[in-house]
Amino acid sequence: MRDVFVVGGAHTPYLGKFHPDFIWKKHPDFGTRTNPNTEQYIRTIVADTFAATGATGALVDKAFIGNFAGELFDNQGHLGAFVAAADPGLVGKPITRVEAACASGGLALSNGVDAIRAGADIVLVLGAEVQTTRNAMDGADYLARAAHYSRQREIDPFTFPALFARRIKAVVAHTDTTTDDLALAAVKAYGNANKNPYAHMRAYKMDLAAAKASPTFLQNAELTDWLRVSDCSQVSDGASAVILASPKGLEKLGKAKSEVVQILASVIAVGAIDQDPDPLVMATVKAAAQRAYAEAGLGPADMQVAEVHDCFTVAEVLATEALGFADAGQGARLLRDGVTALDGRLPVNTGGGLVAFGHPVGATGVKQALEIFRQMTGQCGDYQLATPPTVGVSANMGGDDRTAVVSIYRAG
């Protein structure tokens, strides 16, 4: 297969409640300016990505955009045409929107990898989402469409938090993981985000006492005690993008292999949405990971950095197990022992993950790829690892482990 490289990319700041630049009724600029909409995020991220990489619209062979619910949150679909509107050189190019709930960005990335392997030389991959335009209850209803809506919507007004509260309840009952371990995951996420200028929660501090005392909010009496606000990812707006290239594409961009990061594998796995998963296992992530490791010729022990889909803190624990970093039921020990901290043996979610970097749904999988690239090329500033990693993995998940995209990376 043709080699595929990440040349670089860009993030917008991820915005939402508690971010100092997010416009809401108590912000001093309320009434004089508004938060960006989906169109503005697309225009900004395309321009910033071209500036960061030296790519142009004319050089791009194909583009893919990940987005979950633009029609609901921002009254806008047909987003491929907005990518074309972002740069004159993109007009007339094949541009495709893809959707797989919270794995939409990972799906866009994997499609971009396939396009390079099929003959394209330069591919633009972006993800964008706006979610702060609706109140929490309406937003929860929109996001519930990533579950089996007719069967699962009534679990709780906040369907997805309830589904992962169910996982927490099971994990605590059947393993040695405790809710205090999940508080450690939240503290790690916020601490990393405090060092990240792009992070939604960059200005918000979270210590262990605050994480443990964070309120619960579910209405389902059997689940309400099992999920705290600190366990949840953020409702964020934002966009991320990368440029992928073949060896010939690198030549067109004037890039050396020493400047870029190779994607050795990018594997999609999908589970049946009409079946409830085992709450103790992320079987779809595990299936994608096993295939990705085999394709890359590497294994869990080779990984030096990871980006995992911590839509809730328990998802980080289960994802590290699914990726083979810990045995079943033992993922929390990585948190207790500091293994996944910035100075640990295997740093996980170095920029704050979904819990604190933020989770603009369609952008997350692209953000993960760019974060691996930035760590490998020494571009992460205050949260840069002391020794830039040379091998890494990202795991992006849609729904309750119903779609998974696992990608393996190696520094050029």
Given for the second form:
2 protein chains.
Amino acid sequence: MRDVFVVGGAHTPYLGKFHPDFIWKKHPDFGTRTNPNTEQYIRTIVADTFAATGATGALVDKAFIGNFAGELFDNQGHLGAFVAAADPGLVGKPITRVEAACASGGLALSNGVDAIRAGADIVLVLGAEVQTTRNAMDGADYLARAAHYSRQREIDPFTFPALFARRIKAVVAHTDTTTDDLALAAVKAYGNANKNPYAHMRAYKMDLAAAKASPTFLQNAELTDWLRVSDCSQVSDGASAVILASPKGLEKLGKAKSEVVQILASVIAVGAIDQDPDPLVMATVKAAAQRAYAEAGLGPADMQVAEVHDCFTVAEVLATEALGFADAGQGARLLRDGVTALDGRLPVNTGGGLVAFGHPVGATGVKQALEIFRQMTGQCGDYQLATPPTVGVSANMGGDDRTAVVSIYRAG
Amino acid sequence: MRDVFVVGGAHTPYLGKFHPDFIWKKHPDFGTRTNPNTEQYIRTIVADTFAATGATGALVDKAFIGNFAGELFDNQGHLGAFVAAADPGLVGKPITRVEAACASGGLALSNGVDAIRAGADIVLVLGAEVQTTRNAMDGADYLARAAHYSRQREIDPFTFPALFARRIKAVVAHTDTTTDDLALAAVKAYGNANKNPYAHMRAYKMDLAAAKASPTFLQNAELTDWLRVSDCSQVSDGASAVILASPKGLEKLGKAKSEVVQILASVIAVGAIDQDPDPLVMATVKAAAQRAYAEAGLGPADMQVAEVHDCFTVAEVLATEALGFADAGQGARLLRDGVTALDGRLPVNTGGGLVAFGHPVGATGVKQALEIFRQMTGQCGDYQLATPPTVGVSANMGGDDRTAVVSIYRAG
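The structure above corresponds to the form predicted alone; please give the structure of the form predicted together with a further copy of the same chain next.
What follows is the entire complex, opening with the chain shown before.
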């Protein structure tokens, strides 16, 4: 099996409501300027990624783009042909758009890893999403297409928040986790994002009192008390990309192994969407993690940093359990004990996670890989870990634990 | 590079208006029965493909599903998780949904080939699409998301038919091709489909007089005279799938090389969607074909059968030129001279092509691969070629020549 390395990459700022640069009715430029569309995000992220890594369109052998719902939010599918339009050197290259809801970016990453193993030397992996073109109710309807729409849409106008409120209700009933623990997760996320210039919520403060006082919003009477606005990830626009390379690709780019990060495993697991998951367990994430650890020859105790898919605060708790950092039902202890804080033993979501870095759906799984790279190479600025980690893991999830992509990284 | 084989597969019937089994207002069961949805097509095609090949969910290492617009036509994305739901053995497997408009199926095939090269032994490749849930005008708006929507949507309410009417107008002005030649292409397609029990138009007759008398329908005054209904592919529902295997995968399935078909190359090329293509040339298909021929060590003269992407009749003419079967501007001669007929030297679209076999968008590229397999293994019944071909090619296209997937096959 050929070795696969992350050479570097780029993020755009993640934009949306409460970001100072996001154009909406309360912004002074409202009516005179608009936010970037998907095409513009793709152009920007390709150019920035080439600038950051020394890659060029001509050097790229293959490309993968993760995007969930461009057809709905931006009237645009066939996004591979927008990647080709982003750089003259990319015209004619093999470019594949992949989709697995919120795991679209992870799918792009994992298929990019396979492309290297199949013979490519330099692979461009990007994710992009625009979601702020529609109002919240329409957006929630679009996002429900990541669930089993005909079966699950009616649980609430906000289908996905309701599905995760159901998890919170079950987790609080059956484990030690409390809603105060989930407030701690939100405070950690916002605190980290406040140190991150790319974060959607970089300028929005959230202390424990604010998190506990955050309003509920679901219409489903059995679920509404269980989910606060502060428990939710953001409706963000944005893009992230990485360049992957084989050993020969590193030579072409003039990179030493000491400058890059190896991907030891990148495993996709997919569950059956016609069945409701056990609300206490992220079984698909766990299955992907177990295979990824086995492929990498490492285990949870080896991990020094993690990016997990906190689409809702409870998902961070359950993901840390699925990754083996805590026993079943005990994930919240990591938050209480500060284990997953920036100065903890195993920092999780150092840039703010989906809750506060933001969640431009198709970009998220790619962002996770770049965040691990940036921590390992000391590029995280105000949220840089004191000792750059050398081993880490990312866990990207689509739907309610229906697609999972778990990747294991080691500094070169 | 590991060898890759097609072991077999399955089609569902392709359904839509004028198919005797399609439920619509003129069908006696209208109101009491409905047509299958995407979920049902996925279940059916997975079961039929396993039955046809001896593969099982447990044996599948990876899966790819091509689908263009489930989010729009069927309110459903995240289709990988529907593949996992189709068979208990597929739960937990790596499954990737890919999209490149009408080349989504080809993209699934090509990425499936790469998965074998990266180490998988048995890969399930399927394509599925449902399009008959919406009226023609809404469907045309959805399909326009395969073009550059903000720039090209306004050319006509039927955006894609207008883009290809533009090609016809240019081709007739600048080459020997006439609209009568395009009528010949339609007659060939329907004639072949009338022999094909899976074809959408299996029961619909189209002779030369009918093709020449077929009505126009565009609103764009400069283009409407150039495109007849008989020039267009069908709005179909349906699914197709194949099983790919490595040499070790063949062993697991108990298949001899003599029973299967090797894929010598499967090349994706993607053009820039912000530029209008030369209307006289399928440059992206040509680029993919040239690379595929080089990889396979074969050329146009070696081909004995072809599946090409006749989304409109003119696209068949231009695709045969792009594949090197005729010089630029001379593709229509193949039709006039009967070269591409069932009894010709190089039969093209033996089962009826997109024009009459039908065009369930995400399935088409997978269907092409299975059709080559079926001809090579003598399974085509009434449209079986007298001498089963041993070398063949498929060319799947997304948008107006923006994504192309060209694959070369050799009987085992």
